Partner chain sequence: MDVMQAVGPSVAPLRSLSPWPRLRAQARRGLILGVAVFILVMPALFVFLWMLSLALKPDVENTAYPPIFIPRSPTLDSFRQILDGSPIGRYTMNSAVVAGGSTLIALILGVPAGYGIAKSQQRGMLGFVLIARMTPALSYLIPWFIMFRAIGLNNTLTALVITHLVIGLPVVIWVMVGFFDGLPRDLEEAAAVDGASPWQAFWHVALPLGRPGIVVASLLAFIFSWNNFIFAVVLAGRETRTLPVLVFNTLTFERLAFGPLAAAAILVTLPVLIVTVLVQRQIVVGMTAGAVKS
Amino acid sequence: MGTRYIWFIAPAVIVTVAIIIFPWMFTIYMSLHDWQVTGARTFIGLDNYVSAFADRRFIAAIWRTGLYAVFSVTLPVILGTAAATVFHHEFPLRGLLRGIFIMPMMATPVAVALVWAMMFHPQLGVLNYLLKSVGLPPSLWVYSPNTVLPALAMVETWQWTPLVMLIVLGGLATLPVEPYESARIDGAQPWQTFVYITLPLVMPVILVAVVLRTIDALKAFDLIFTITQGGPGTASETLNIYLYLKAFSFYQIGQASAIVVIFFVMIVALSLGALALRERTRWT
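Taking the sequence provided, give its structure as one chain in the form predicted alone.
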């Protein structure tokens, strides 16, 4: 490459280094130090990583994050795939209903969290009113350690099922018609067509939605912090909430940086695993 062409890529390189590479290198640097808010720091090597894995609260936060991600990924993927299958067919007012269906994902997470926080209120919330109206007992929702994570995942499901629907709907629009014509000639039932043709063909697209939702669920912060602040107790304290407390409540910058690095490695490993699974599910 000639020297004159370097100037064409120099702006992109500078921006990449400034907003991606340098912050990550500095985060790793901080994670190797006992870093105080006052600026004092002492090099301690990998001690922050060792102390993180020795902290039961950190391990518990990992489990809660994983459980929250399972809820927040499984339900939107199942419901979004079902919705995409419905909206893929022609029917009256399809465009209007599809527009209404995707409206939740247009709202900001904090606004959504504030609305759902009012709905979750044990005495004044509309959700318990609806339960009572059909003869079911009221629930404590986010005010009970046993139901707080499923309740928060319900909000995630409501907001991000439309995103999965749009992704899968795009995949359905690109499917070839020949397998369906062959199935119709062979007398296949609609459910057989879906299970043996549609689902295998669209599975790589569904796994893309799984990867995107997994990354988004693992890094969820604003929704949880706005509704519960990690409570009751530590029942909804995911890694992001724990990280926030470490950095901005306990002022342990070095340990917080180590948690960031660990969290990043976890997300990359899960994403690579899901992408490898996607390659193996390509239909031939």
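To complete the pair, please output the form predicted in complex with the partner chain; the form predicted alone was given just before.
Lone chain follows.
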């Protein structure tokens, strides 16, 4: 059975090897060299890795990436799950409203980042006006090192809550009916039904959303690069932004490659950890 379909799969595999696997190998190779875009390249072993961990800016970028990821995983997962329970109901215009709700994740990231950048403007931006009109003090948003990461995570949440919603909504659609009938007979309150039946049943699906969100939050680039380019100063310089500067502003290809390898190992480790967690929830 297996070999009959090999010619269906082979072309895609060959292309994948050429555009994904080979670049990885090449990255590892480059990470072991002192590699400038022009000029000599010399083999230096693990020196690039050693100097990466000695670089304060790199360590700071790791912490920032982690902080940014915590915000931009937790908020979309909570809000997306809540949104899914709402969209799981029947109501008029549901299709259209769901379409509007998922617009942020389909829209061109650079374009929406640009609109947010304008809304964040401390004097002319509409956000501070909205804060003021409900009696809250204005914020410097992305213009202050203290608020820039939460402000960016807010945009990320706005953009990616819909994806979590869609995934959890898909999970809700597959739930069995029986537990709900028993709950009704036992006279359970709606919130009890939600906490004790719905939530445990969709937990595996929510964890899929957590994994996807974690990967995407760690990889975030377009939003941060468009709105702050890592600033003010280096206050929003996450790993991806640091990596971009290293490779394409300073052209330190060898060092950047070492950081890519470290970054990738971190992402895979986190994803595998989350997937292991998911396997465990299946038994409970």
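Everything numeric here is computed off the predicted structure, so don't read it as measured data. Numbering follows the first chain given and starts at 1. The term rigid core refers to the most C-alpha atoms you can superpose between the two forms while keeping them within 1.5 Å.
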**Request:** Could you tell me whether the Cα atom of residue 176 shifts by at least 2 Å between the two forms after core superposition?
**Result:** no
**Prompt:** Does residue 94 move its CA by 2 angstroms or more between the two forms when the core is aligned?
**Reply:** yes
